[in-house]
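Form predicted alone, single chain, as structure tokens, below.
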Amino acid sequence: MKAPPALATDPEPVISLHDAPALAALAREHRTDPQHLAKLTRRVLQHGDDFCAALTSLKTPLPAPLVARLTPGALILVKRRDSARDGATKLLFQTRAGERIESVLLRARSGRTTLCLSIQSGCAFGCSFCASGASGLRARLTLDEVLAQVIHGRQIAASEGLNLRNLVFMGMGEPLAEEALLHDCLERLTTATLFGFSPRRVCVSTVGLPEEMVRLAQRFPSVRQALSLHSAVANERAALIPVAREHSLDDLRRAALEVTRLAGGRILIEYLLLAGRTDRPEDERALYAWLDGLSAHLNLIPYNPIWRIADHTPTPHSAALAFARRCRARGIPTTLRRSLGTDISAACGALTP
């Protein structure tokens, strides 16, 4: 009789430079010095240098069979946009399963870069005035997905001579719905042998979920939480933001206290100036009264008209300008943010799968 056939057996499983303790077996494995993997680690992960140009680089060449175990992202870059009024770009990217996401890198004048990443695709948070939330959660992404945001964007900054020196969780997807990954995210970002990021120039935004967001600040003070006030009127952001049914804003107001007494400094408020909704008097004496001793720096956000959006409309500039002045006059550091990427619906609240 014939002996049956081998079983196939599956491929050995590809490792991603972002996990030490595997690469750390893969070079026992491979009898190959850790150093020379930790260099084109090093090399991709915090230089920004393409995978291959980065293998060619080392002096010591690592062995075939360990180079082929090796994948630098799990992300194909499908298209990219640069805006023509500023220094945007945004990178809508597909993952192996098929989904989309959409990430922003950001070239501020004064000379900061920024990277705006997705933790989903898509989000089921519904917040009336975001193009994500209309779209509805369509998919959660990998830890490998969202870091791969990362290694494009340090790509892309590097082959322009620029230093990708901060980190936002602002694009798709409600950070804190994902708390594990996020915190797994932030782990491997801010390792100095890994990405190397220092974790003030990280920030995290959520529309607020207040136990999380206490929950973060103890593992992570140091990096930075925005929460999407946007209302200190109850049933107004109840209306804006669909959760807020279900956190009081006296919850979301001790989390935030909470936070800051954690981080030793101050929580960003992001609220959103919409004309006749949030920018009335009452809505000024509602949010100075909600702030009234919490450390916090005010961001007040220009609305963006999205197409598939057609019940908000923008608080005009001059009027967003005296709210911010009056805001300042109250003691209250505030920003005016200058939204970067609008011609290529990159701006807060457009990206969409």
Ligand code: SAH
The other form holds:
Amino acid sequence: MKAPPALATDPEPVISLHDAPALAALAREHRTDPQHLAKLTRRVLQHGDDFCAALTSLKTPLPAPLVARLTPGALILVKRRDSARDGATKLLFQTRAGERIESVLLRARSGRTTLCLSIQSGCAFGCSFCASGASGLRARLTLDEVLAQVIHGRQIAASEGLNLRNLVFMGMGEPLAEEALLHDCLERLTTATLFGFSPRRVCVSTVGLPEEMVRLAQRFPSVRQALSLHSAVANERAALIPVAREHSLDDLRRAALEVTRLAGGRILIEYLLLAGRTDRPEDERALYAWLDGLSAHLNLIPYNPIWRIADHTPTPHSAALAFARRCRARGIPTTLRRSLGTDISAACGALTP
Ligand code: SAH
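We have the form predicted alone; now please give the form predicted together with the named molecule.
Okay, now the whole complex, with that chain kicking things off.
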């Protein structure tokens, strides 16, 4: 069957501000200096200016039919919650298809501002301690939808005089299960003329998919990688993280070594402290053995209890501090993560579709 002929009234496809080839073609089509368009792109993607404000502030206005083809972003911000306790803001977005995703803006006292992004709505991996996976994978996102979170985040930060410089793929979803999408995102995020993030300030956290980790480091060696290890005891890890049954701790370690070789630097190892599950002396010994010879930074994560799936108990704070001290004493660079946004359900593992 032949496709129906295009009607004169069919809308022309909309073009995103981060789609450089399409923008170049659009500028040619409208006989516009691509530099004028580049100014708009820079203001929105890099400086966090509001699309309309950026448009009206251009010294040389862009032709209206050209502007009509542009889309400033693919998400609607439906709700915003600011923590009364710390500098966290949870942003709840809706996609055009009606799916919900969340991002979290984290303002550290040092002035460092970070956006925690979602790559999927929900998550297919079903880790026993995480709310995002409790109802499975709800929807996959488009490139525009992932990047729209950054556009909004930069705009909110800019409106407060803050510069959003750090991104972490630690929101909902598993970034390495969306390899092509993730690589496209990283490409645009780290292109100097587009979002212009330094790859060193972008971190991708994974449940632990060895082949994808290596491919990520091959293509983006400077992008930081974080591995959710959480236990170096095979049975325990498999009980917490179902996919661990498919990838052995040895395979993960080999992948982590290769990542550090390609990156010429450390890999971040995330380790969740669960009372009686990951904080026993034998867990600690297994962790030391697994980390031995690996250039790693250990990030101990206090468990954030999720009431709907609660079956775990956090390690008491004093024991967590002692755990961290012992790791440091063994020469492992270690930090104990300070959870932000616990009062607005924005802390690690609390995001839900
Ligand atoms: N899919 C990615 C990103 C997940 S969220 C991954 O698995 O790494 C980022 C981090 O928060 C992961 O290390 C994840 O294991 C951790 N996390 C999940 N639920 C948590 C909870 N309830 N308390 C503390 N950390 C949690």
